[in-house]
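Take a look at this one chain, the form predicted on its own, written out in structure tokens.
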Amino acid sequence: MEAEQFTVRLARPDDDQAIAALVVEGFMDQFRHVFGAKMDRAIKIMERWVCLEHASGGVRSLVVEGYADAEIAGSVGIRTEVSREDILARGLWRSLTRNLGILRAVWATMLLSYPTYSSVASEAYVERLVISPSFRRQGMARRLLAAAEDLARDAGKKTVGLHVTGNNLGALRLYEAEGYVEVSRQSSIIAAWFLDIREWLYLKKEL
């Protein structure tokens, strides 16, 4: 089915768990070292981490469905307002603890403590953009990510920024063919040794 058989919609907030569940089945092989035995946990915990996105965090969510079934192929999240960061961090150490328990949490969150970024106000920037296995190589993500600049541009934003692992090539060329440009780079030697992330490259583009 082609991109053009889907439509691209503002997520809803009944789209929540969807889009969580998105996420995990898209980074399984990150979010093993993340969670662990309690793997079981990770798509309660990642909802409740996309509603405190929508609702301290600046963030929208846009999602892309099939006209027949409905079914959620893919999402992207966009911060285009300001976000309350103490509130994020707050309420994502609750969920996690309540969870994972202390260590686990601990180690959690260790692990997602990168990529660092700090918000400009003239910029947006993609938290996330994830589309299901079973969708991929449709044109899906380029619509995604179109539709999230098009909120950038709606916000005011001049420019749109992204983190990228070093070795997710497929992502970084589809980045690369819109008009993203490298910045910067950090890395981490926990994610580089536990989660075979050497580096995130940061992107950006002129809207």
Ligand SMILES: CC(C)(COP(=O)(O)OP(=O)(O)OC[C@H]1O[C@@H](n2cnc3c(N)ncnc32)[C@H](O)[C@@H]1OP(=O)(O)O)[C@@H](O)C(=O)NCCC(=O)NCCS
The other form holds:
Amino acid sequence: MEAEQFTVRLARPDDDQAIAALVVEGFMDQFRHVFGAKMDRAIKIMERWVCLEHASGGVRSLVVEGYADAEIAGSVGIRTEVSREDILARGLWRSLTRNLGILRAVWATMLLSYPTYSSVASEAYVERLVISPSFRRQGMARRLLAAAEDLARDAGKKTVGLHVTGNNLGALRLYEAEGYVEVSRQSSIIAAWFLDIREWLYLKKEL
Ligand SMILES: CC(C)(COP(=O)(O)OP(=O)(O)OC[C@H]1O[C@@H](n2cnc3c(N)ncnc32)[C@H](O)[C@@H]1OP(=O)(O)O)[C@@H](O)C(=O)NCCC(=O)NCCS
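Based on the form predicted on its own presented above, generate the structure block for the form predicted in complex with the ligand.
To see the whole picture, the full complex is given below, headed by that same chain.
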């Protein structure tokens, strides 16, 4: 099936759990270090995070449906409005402590705080782009990215920014092919040591 034959639509509240499951699966290499032995709680925490982002983070999510409309094959979040960081941080902290206990919650908060991004009014920010492994290399990420850029244009944004880890060659190739250019890099000793991430590249595209 061609990517064009799959439906891309705005996420509904009842998609949050499926989005969370995709994100945990797609970023397992990083989340394994964040959640440790409590990996079973990761989807619950991520679901709460996605829900909070929709409610207070100025983020909308797009999904691409799989073979049936109940099946979500991929998703992306795009921030086009001001984020209520205080509400987000409080809600996430509550979910982390409830599910992981205070010590692991402190640890998770530290690791999840990378990469840092200061939002710019004229820029939309793309996050957690992920496609289920069995649907990859069919052009779905390219379609979701294009749909996210349309939302950014509709919101009057001039640029779209995102972060990608330096070793994620597949994603880097996708972004470069879609017109994103590197603006800067950031690294952290903690992330290099505990997440095995040497650097994040901040990429930007003019709309
Ligand atoms: C990165 C990811 C989103 C790509 O999704 P996808 O639907 O397979 O990507 P597409 O089919 O739209 O690929 C478009 C282009 O990107 C490049 N690309 C995508 N994945 C690639 C890979 N694994 N290796 C090399 N190039 C790749 C190719 O140029 C591809 O075009 P082609 O297939 O015609 O050669 C997917 O692999 C994924 O979910 N990975 C885990 C989560 C993640 O890393 N997300 C990115 C966070 S910044």
